[in-house]
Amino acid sequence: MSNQVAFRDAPFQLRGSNFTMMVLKVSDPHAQNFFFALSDKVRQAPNFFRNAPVVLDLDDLPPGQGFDFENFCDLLRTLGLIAVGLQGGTREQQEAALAVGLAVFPQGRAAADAAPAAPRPVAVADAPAATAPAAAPAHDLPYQKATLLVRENVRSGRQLYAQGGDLVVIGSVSPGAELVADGNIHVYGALRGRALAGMAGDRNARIFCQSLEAEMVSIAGLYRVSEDLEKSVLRRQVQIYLDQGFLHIDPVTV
C-alpha cells in the first residue's frame, strides 16, 4: 500500500491553525470582588465573550500563592467562559494545570514563533473600552513589510493572516470574518467582522476601514467590542490606533 494511499484512509489529521483566545492575567483570584468584577466585564459584552476560550497568565501572582485551577475552571465557566490552558506561573502550577486538563502555553515571542496569530491577547481588566495585552511586549516591534492583498470581500467564518506586513482589503468585511495583521490593515469597504492589527505587538499599527460596523477591532491586543463603539463613529470612514496606552478611533475627514 502505498503511503498516499495509507495517509488518506487514516481516521484522522493533525494541522497547524490559528484562533482566537484571550488571556486572563491573574494577580490575586482569592480576591472577594474577582468574579463580582469579571461578570460585570462579560456582561458589557456577552456575545464577544459567550462560550469563549481563555489562556489563564499567572505571571502577576505572588511567588509561593496557591491555585485552584479546577475551582476556578468551574467558576468562569458559570460566566460563558473556558479556560483551555496556562501561560506563565512555577513548575508546579504548571503541573496543577496539566493535571485538570489545561493546556500550557509558551511565553512572549516563543508564543509568537510557535503560532503567529495565537493566542491573541486580551487581558481582562477595569479599563475603558481596552485591556493591556498579555503577551504583547510593551516596545514598538519592527517588522518586515509585506503586504497582503485581498481583491475581494470576505465571507463571513473566513480568516486572513498577513504576517509581517500589513492587510488590504478591497471589498467589504462580513460578520464573523477575521482579519489579522502584524502591520496595519485597511478596508476598502464596510468592516463588520473582527480586525486585529500590530498583531506581533507594533503599537504603532493602524486600522482603516470605510464603514465602521464591527463585531471587535484591536490594536496590539488592546480591543473594543462593538458593544463599546460610540454611534458617532457607527458606519463611519475611520481610523483606529493606539495613543498613550488607550484605542482611538477617530472619523476620517476629507
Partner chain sequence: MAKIIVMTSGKGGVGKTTSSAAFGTGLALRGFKTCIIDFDVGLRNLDLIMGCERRVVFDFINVINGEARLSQALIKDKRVENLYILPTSQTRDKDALTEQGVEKILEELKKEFDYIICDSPAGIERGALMALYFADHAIIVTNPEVSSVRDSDRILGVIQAKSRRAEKGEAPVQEHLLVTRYDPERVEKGEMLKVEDVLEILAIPLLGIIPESPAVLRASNVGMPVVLDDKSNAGQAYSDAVGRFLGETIEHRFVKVEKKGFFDRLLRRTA
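Having seen the form predicted on its own, could you now give me the structure of the form predicted in complex with the partner chain?
Below you will find a single chain and nothing else.
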C-alpha cells in the first residue's frame, strides 16, 4: 500500500503502451527518384503521414553497403516523417542508428524467435506468423488500434492524432488545438478547437461534444468552419455526422 502511494507520488510514471507505426523498407536509398517517389506517396494522404513516426528496415539493402542515417532521417523529416528507430539490421547499422538517436527494435518477423522473452515494444502491423520472406503483409484492420484517451484539457497548439481509432477527450479543447482521428472523436467538455474525424476517409465517423464552440469540424474531409455553424447548435451538446454527402450537426437527444 505504502509502496503504491510512493509510486503515485513519484515525479513520473512508467507504463507500457502500444503504438502502430509504419515500417519503411529501404532497398536502394541512392535511387535517384527515392525521395521523389516517397514524397509523392506522402502527398496522397498528407494528414495520414503528417509527423508520422517511421521505423526503418534495411534488410533489403545490399550487404556491406553503408547507410547515412543522419542525412536520411533529415530528408525524411522534410517530408514530415519522423524516423524513430531501426528494425533489425546488422550490428554496424544498429550502432550507427543508436549514434544518431534512433531506437533499435527487434527484427519484425523473427522477433519471436530471436528474443522470446523480450516484450514486444511495437505492435508491428505487418508481422504475420508466416516465415516466408515474401509473405503478403496482413491487411490493416480499420479499428485494430485501441482508443486514444486523453484525461486533461487540450491546450492551444496541441495536436492529437488517434491513428486507426477513436479519440476521447475527458476535458475541454482550447481554440488553436487540433484533434484528428481516423475514427470518432468524443469530447466530454467544450470543443473550442478543431476536430477532424474520419481522417483516413471513414464516412461513418462522428464527432460528439458537450458544448460546440469549435473553430472547425470535419468528417472524412467535409468541413465546416465556425463562421458557418448555425446559432441553434452553438454551445449545445451535439453530434456531427455525414449523411448522403452532407455534414449534419444535430443536438444529441436520447
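Residue numbers count along the first chain shown, from 1. If you superpose the two forms and keep the largest set of C-alpha atoms that fall within 1.5 Å, you have the rigid core. Everything quoted here is computed from the prediction, not taken from an experiment.
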*asked:* For I170, does the CA position differ by 2 Å or more between the two forms when the superposition is done on the rigid core?
replied: no
